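In structure tokens, the next block holds one chain alone, the form predicted on its own.
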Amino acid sequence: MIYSEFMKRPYVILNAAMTVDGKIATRAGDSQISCPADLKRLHRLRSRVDAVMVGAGTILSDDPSLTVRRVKGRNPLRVVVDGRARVPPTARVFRGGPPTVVAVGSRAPRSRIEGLRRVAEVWVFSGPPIDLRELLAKLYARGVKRLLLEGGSTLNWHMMRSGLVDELRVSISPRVVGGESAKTLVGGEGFARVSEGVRLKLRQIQRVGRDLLLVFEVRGSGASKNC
């Protein structure tokens, strides 16, 4: 949390399940893989952070209302990180439950920001892409100061590539579904070699039901000083 602190941005837990092959999804876009007991172990810890942010990719596939309700606990602030204003003023991750901040470029049409305005507080950043550092640090002043990313690949790429990833905690469930249009734990543009990739420390390992799960302290990539 020191490193976070320092940063004046959330410390951030990237939470994911995959399968053993790596997909956080088919290639139809199914991304139910969490066993019952996971999924109460995740919503245990969406009960215990500041806010849960997706990109508007989650948002669009699984239409999820990333609330609590599998344990008693507070619902936290959630984010969405949606650049071109993609999302639906009637997703469910609008209606009650927290408050919902979406964060959209000053590109994205009007007509859109403002249908969000209408649901949700909105944060206008330059671009797209988002600026995550700006984000978060905006995220910190309001109060957030542990956040919980259940990104797509993409998003999740780009919080890993900037460094903005502290833990990560992976649930594997017993599965192999194939596929090379089936999304992975993390996409976008990739790291060239090994070498560069980001180093992980593996803190924790435990059985969750049928599935296994997996935290790890982030380290920095390849080429970061902090390794």
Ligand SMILES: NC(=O)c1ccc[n+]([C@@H]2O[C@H](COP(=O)([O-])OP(=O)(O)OC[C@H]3O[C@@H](n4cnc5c(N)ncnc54)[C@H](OP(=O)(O)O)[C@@H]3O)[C@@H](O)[C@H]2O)c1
The other form holds:
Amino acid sequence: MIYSEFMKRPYVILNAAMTVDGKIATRAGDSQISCPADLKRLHRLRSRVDAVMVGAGTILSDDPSLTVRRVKGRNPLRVVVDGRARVPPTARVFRGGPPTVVAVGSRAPRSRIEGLRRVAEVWVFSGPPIDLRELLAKLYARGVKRLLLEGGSTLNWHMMRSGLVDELRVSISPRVVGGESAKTLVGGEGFARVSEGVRLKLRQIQRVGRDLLLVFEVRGSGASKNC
Ligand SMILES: NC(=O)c1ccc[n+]([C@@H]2O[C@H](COP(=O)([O-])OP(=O)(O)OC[C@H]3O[C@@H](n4cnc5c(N)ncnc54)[C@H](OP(=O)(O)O)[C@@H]3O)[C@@H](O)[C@H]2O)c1
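Now that we've seen the form predicted on its own, could you pull up the form predicted in complex with the ligand?
Starting with the chain above, the whole complex follows.
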């Protein structure tokens, strides 16, 4: 479905860096895939959105700060989807910039929720799983009109499957890393049939340093011709 303001949710851009074989990290969790020029592009994109969102797995694996550092610009609101409140209060995402929002499920351990409250703004939803549509509506009400989804694999799947991604920006690094357990761009349970998959329309192809950036518009899921 094409995005409209009437949806009362932010316009969502999913950005990721992957190898030619579709991996966003190696089997050991190394996700340093982008070249310097692509990292600069990512930081510029961050400075132009209202919020950046990641899943708990990305915080636990990469400990990113999600701030704007490689270009001049303001830091967006940072949002972590953490159904079981697994993210430690010492994570970098809670330092510098505006307070980070952590979306947790009401069934998460109370002590961990309280620990997060000391360093972040904690929003409690029913679950896990958290209803991502509800989270996006709450972010929209808070003034978030453009949201950058920065992974990882599992959250990308939940957002894609729920029809909550409007644009996909994938930078492809000229490397192959293999590995059955290495995370791919979109993980989760996956669709059984290609015809069920999310349909994309290619909008832009651009060389960024040694990487190749592809920008797609998300057209929705369900049946259509493959080509
Ligand atoms: N190359 C890139 O561009 C890039 C970018 C980002 C990440 N990565 C890589 O991706 C990997 C991490 O991916 P991942 O799949 O393990 O983790 P992830 O997608 O970052 O986080 C998954 C976790 O998010 C929480 N979550 C997701 N949807 C939820 C929902 N609807 N309700 C409640 N909680 C929800 C769950 O936490 P609970 O299980 O606690 O409920 C889930 O386990 C890392 O290796 C990282 O390096 C690469």
